[in-house]
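In the form predicted on its own, a lone chain appears below as structure tokens.
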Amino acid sequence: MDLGIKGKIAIVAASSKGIGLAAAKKLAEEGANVVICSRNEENLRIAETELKKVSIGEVLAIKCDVTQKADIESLVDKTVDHFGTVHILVNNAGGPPAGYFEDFDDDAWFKAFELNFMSAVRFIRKVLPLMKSQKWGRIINITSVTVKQPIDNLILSNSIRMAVVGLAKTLALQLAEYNITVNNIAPGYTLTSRVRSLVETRAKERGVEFEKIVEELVKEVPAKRMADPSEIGNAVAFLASEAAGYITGVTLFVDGGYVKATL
């Protein structure tokens, strides 16, 4: 199936390892001209690397905080520079610590706050006057299945991810005359290399098998193993293309049936 995105121009922000590399890398496959960033150089230029095996299109790599306004403001300027416009955005970060009510003064609150909704309203805020001059953007928040069913120890990520989700449902209503699309993708538990090292520590600390402690993990999922992060690129490309055009609004669950929500 063509996407329809060979040739448009993607930023995906937080995007040197798990879901970000991964949303980018299948932008990257089907065509698409990928600007990643990341706070860690190293990090970056292995992901450039990585990125350039499997790319039809052009891979630009540029080092960004996506907690800096000045950092999202260069980063969209430069890819302007470089190739004059943006087609879609992938709005992605680490989600802040877990934790109850009681662990968090207002310093968490407020990174929190920087890291997972500001970044998303400042990234649009650089790259909505070009879509909507073009009639043609891609809006795509990653998110996470705490929006619909709250993880217990983690009140951060319950709260400040729910913004975002009010965020595109109303920028969904406002942009939709401008061929602009905004959506959500609510990730279940997904096997990154940082959840795969925390397992492993896990299992090696209890003298168990990698398999076990997973098993452990996904007992409420009744797909009964966590997700590959292509499994998420995968879903962030089809919100992406053409065929997804009269998409806008929702959130999607890529979780294995984890969210028992009805609606």
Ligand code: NAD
Contents of the next structure:
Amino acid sequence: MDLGIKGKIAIVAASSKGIGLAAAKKLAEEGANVVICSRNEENLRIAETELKKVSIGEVLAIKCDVTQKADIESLVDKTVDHFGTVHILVNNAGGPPAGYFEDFDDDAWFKAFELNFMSAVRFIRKVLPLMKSQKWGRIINITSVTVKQPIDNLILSNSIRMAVVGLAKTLALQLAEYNITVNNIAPGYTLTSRVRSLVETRAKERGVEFEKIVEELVKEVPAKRMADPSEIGNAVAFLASEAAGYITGVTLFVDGGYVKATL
Ligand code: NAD
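The form predicted together with this ligand is what I want next, because the block you gave corresponds to the form predicted on its own; please supply it.
Full assembly next; the chain just shown is listed first.
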């Protein structure tokens, strides 16, 4: 299927590693010009090199901390200076820390809110005038299965990502007439380098094989495996495509069947 995004301009937030990088790769392979960002200059350059190997269009790497409003505004300004506009926005960020209600003070709650909610608000606010005037836009937020099925020790993720879903649904209804779609992707366990190193650490601590820890983690996953980050990237590329133009306001679970809800 031709996704119809050749030559489109895509910003993928928090994309030097993991799901963000995988999403950037898929968009780049499909011919989009891709802007990646990360806080760490060295990681950013490594990702840029990796991306350029598969990219048909251009790649622009810009240092940006997505918790900083000024960084977000500057990244979008630089993108527009270079490419002229933005067609596709993928809102991604690192996950908030794991823990229970008693573990977090106000500061921790506000930090998670800035990282996982305000980053999306600020990116959307900045790109929306461009998308509205060109009557074409795709906004895709990376959330988590926790929006449908809370995970016990992830109270920050369980709570704050729900605000992203509310934001996306509201905007989806208001922006459809501008040919702008707003959707979420809810990944389940995904074997990114971060998850790989968590599994390795746990395996070493317990003196067991890597596969044993993965097996335990995916016990509740009908597919009996974790996702490869590219599988989340595929879903991003599809929702960003011309072909997905009539899909808006949805949360697409890419979780190997982990969430058991029927609807
Ligand atoms: P990751 O830690 O592997 O990658 C996160 C990326 O974000 C890195 O490139 C990091 O440099 C960047 N980043 C983090 N904080 C940033 C900041 N303030 N500014 C700019 N860049 C920043 O994470 P991942 O596993 O790819 O997950 C991506 C998102 O998906 C997270 O929100 C995570 O909670 C969520 N998620 C992940 C999984 C999973 O199993 N991997 C499952 C469900 C949801």
